[in-house]
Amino acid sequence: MNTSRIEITRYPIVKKILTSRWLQWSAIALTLPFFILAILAGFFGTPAGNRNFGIVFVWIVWWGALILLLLPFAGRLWCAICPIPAPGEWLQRRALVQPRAGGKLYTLGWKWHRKLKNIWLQNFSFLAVALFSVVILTTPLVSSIVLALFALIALAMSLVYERRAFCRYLCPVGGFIGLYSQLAPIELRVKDHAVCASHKDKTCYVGSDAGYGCPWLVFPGALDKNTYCGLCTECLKTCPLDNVALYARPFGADLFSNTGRRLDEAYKAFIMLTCALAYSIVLISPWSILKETAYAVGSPGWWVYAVAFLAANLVIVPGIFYAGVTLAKKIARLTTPTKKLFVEFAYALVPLGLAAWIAFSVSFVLINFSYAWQVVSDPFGWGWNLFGTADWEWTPYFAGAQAFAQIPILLIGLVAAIGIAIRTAQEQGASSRTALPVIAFCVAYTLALIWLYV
């Protein structure tokens, strides 16, 4: 038994709230109108991004809440209340709140292709969004088209494929939320694996009169990390043996074990690490020409930027890291295949990557958050003043002092990365110094960001 974690659902009031069928529906009922408003504002509102609800509330307010609060402290909680898959899921169930008998779903029930049961498509979909991010983050119409496409694709897939195939295998946001949720101090797990193994009905996976089978196509009895658990709590509702619980645990607990590490997840770590640096350079650095080039889609300069961006994500940064891992292997004279070591050591980049995104978001959100007061009163930019804040002036918060938050955040991520790198080396039967090339990579990356911010 893991004594370093505390069962939260042992408290009856918590268990009652989490097993209520109204909880998730109520949360989605709150987020869905904002999502719809964001899309409508992009299509019919002002083209000025800083005066448009869709841009400000999606890419500043929601992004800030996700990266600074939800992801570090609650893991995949956003996935449980995300409005994008909700309409499709309601159509699958032909119900909003109460379950169908036996957890029946109305869908063609196609199985996802076996060779695509990974997050490679999520990696590429995130890269596609990131490549055009300057346009998406500043142009309301483009932003709304992207959000509407996400919703339509999710809806179409829910009618064809079983359960939440879009969320599990395609959503560009879900990929990195899953990766970084390994750091969160909460987890949903079975209490006793033996009880789970002996239960023949497996209602937590197939569904029952009390609820639906896991929308994420995860068997809770085999769940050993947060990456693919959407915290929807259906397994809490459908387990007749009270063998599923929500736990509080130490930060980064999933990274204490090297089981289940995969190349697609490793590449997600590289993509997120590289994009955090790229976003910092393009969006908040003093080199405005880079932002202008990234915005000018289709121009000769943009094509150079696109090639450089994709090469950095898929070849250059992973290649430098691979060279470091190869050197580490030679230092320790390990017989482990280099590819395996590459994957194992890549998980050291998970805390460093999240720290980099938090540091970037601290600057990006604090600089732009005051726009939220304007658009909440005038979401379409039509001259409304619903709450009397439409004329509030833009004010960057804590200007000049943001680095005092960013530097400690990056150093915490670096220390965690070093700890995981050393632990990984020791798990390979090597000494701590074997991790030095990986540590050097992490230190160089951290110093580059600190130099950029300071």
Second form
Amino acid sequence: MNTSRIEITRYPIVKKILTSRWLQWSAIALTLPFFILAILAGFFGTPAGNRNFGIVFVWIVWWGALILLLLPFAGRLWCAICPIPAPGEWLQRRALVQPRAGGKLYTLGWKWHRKLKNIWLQNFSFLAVALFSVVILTTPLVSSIVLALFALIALAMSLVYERRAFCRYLCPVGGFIGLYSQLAPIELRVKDHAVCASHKDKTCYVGSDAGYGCPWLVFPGALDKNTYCGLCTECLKTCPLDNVALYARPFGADLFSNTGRRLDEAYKAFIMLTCALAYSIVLISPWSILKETAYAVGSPGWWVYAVAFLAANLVIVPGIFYAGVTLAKKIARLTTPTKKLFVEFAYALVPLGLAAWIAFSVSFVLINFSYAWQVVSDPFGWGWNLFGTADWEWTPYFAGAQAFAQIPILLIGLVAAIGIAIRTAQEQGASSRTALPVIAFCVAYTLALIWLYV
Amino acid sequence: MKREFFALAVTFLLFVAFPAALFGYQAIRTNTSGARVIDLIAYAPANGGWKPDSIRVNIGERVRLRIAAPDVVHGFEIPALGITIDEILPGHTEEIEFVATRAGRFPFACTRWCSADHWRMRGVIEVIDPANPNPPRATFAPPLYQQLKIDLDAMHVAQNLPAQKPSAARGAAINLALDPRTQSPSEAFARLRANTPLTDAQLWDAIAFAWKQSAGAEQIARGQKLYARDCAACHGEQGRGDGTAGINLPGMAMMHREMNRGPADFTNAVQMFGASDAILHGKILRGGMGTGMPEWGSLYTDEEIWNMVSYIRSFAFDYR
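Got the form predicted on its own; could you also share the form predicted in complex with the partner chain?
Time for the whole complex; same chain goes first.
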């Protein structure tokens, strides 16, 4: 029994809400109109991104809410209320709210290929989006095409594959949400593993009359980190033994344990870390030529940018880290394979990466948030003024004070990264000193971002 | 079952009624305004220029042009219809309503120096008369340089030059009978030199005055406004051919060796006093000359081009 966590579901009102079959549908019914409006605005509204609901609400408001609030404090909560996989899931269930007898799903039920049961595809789908992000984030039509494509792929996959294969294995956003949800101060876990072990029906996984088997293909009894739990609360509904609960816990609790660390997740940490730095350089640095080059898709300069971007993500940054880990191994004369050490130490980058993304997002969200008032009143840029805010001037919020938020956030991330690096070294039976190359990597990264932001 | 039906109804509303309400609202707005809305997107030429670059309206139809500028500052003008939007800021949408009262094909253009290729940012609005949708093509008199059979691309070098900048003020007391459109100042000087008691300097001053008089102060002022908007970026504010947008224009390398490798210098007496107004008019109208000079004939009226010529003369002559 972990005494450092508090069971939130012991409060009857919370339990009642979380086990209500209305919960997920109601939440999606709230996010769905925003999603529909965003797609329609991209297809039919003004091409000026800052006046288009599709750009402003998705890439400023939603992104800001995701990175600054949902991810750090509620982990994968967004995945529970995301409208993208909803139509497919509803079709799979042929129901919106009610459970089917035995949790039956209407799908061809194909199994996901064994070799792809990891997040490599999510790594690459994120990189693909990231590579074109300057265009996607600023061009309403392209943004809507991408979002609509996600929805269509999710729908098609629901009809063919079992459960939420799209969310689990393909969604470009889901990969990093899963990685960083390990830091969130909430977790959904079973109360007693022995109860699960002795429960033969495993209704939480296969479904029952009370609900559906875990859409995320996770057996809750084996859940020991947040990465792949979509917080949909189906298992709370289908567990007949009241053995599943939602807990409040310390930040980053999943990283206290080094079990289940994998190369695909480690690479996700590198990709996120590198992208945060690349975006900070390309999107908000004074070198506008970089942004123009990243925007000019297909031009010779863009190809250079693309190769440099992919190389930085997949080779250069992981390569530098690998060299650091090799050095650490030599310092401590460890016998552990370098690849394993590389993966183990890479998890130190999880808090640093999230801190970098928060710091990056703070700047552009605060600078651009005031566009939200305009597009709320005039989502298509058609001259509407629904709430009288269409003419509100663009105003960057806290323009001179952003660095005062960014630096502490980065330093918190750095301290957490150092803590995990030292802990990882100690888990290998080595001294704290062994982590020095990894710590140096994290410090250099943090200083680079601070230099960019200040 | 009831709750499932309720959820289904709400979901249906979200997917169908919600978008229908959005477009319905817009349709009502548009219909009640009584104007047909046409969306134009102003991209810098490197990003595609006007989208669309061709629009059609009917005579008498109320049209609302809604113009968005996603990239940089643009302006908008349909010179023939007198429709102008001075400034469309990046990310903003500007609207203008009009009713076209005459049929024809009229160019529209960006009026702000949005990029190096700004002058290429042009489109056409076609105004149709529903009662006569296929009118015979309008015929125009050829421009003066063609009537005079002038080769615009030949060198027109002044054979006579003044010792100092001719001053219209000093020459104001002398009235000369000249036709500036068909002769160059140098030719006028050569023709008058033989039969005048004036000194060379006095004659040049008198020629300057004659040119200014024939143009008219109001016309020069109109030409100055157009020059500031469309020409100064390349030819420079003082007409010296040193505007920043004129650096490295395509075609420079192929210019005649005796010409300056850059936009024309309107203070250069050799060139300016060697050219008649008909030549200058033709060059503005047609553009080209193997340089990066755009054609302005499709945008300017004939009168506007003559006004421009009148103003350009003020760089070589002293019109103060």
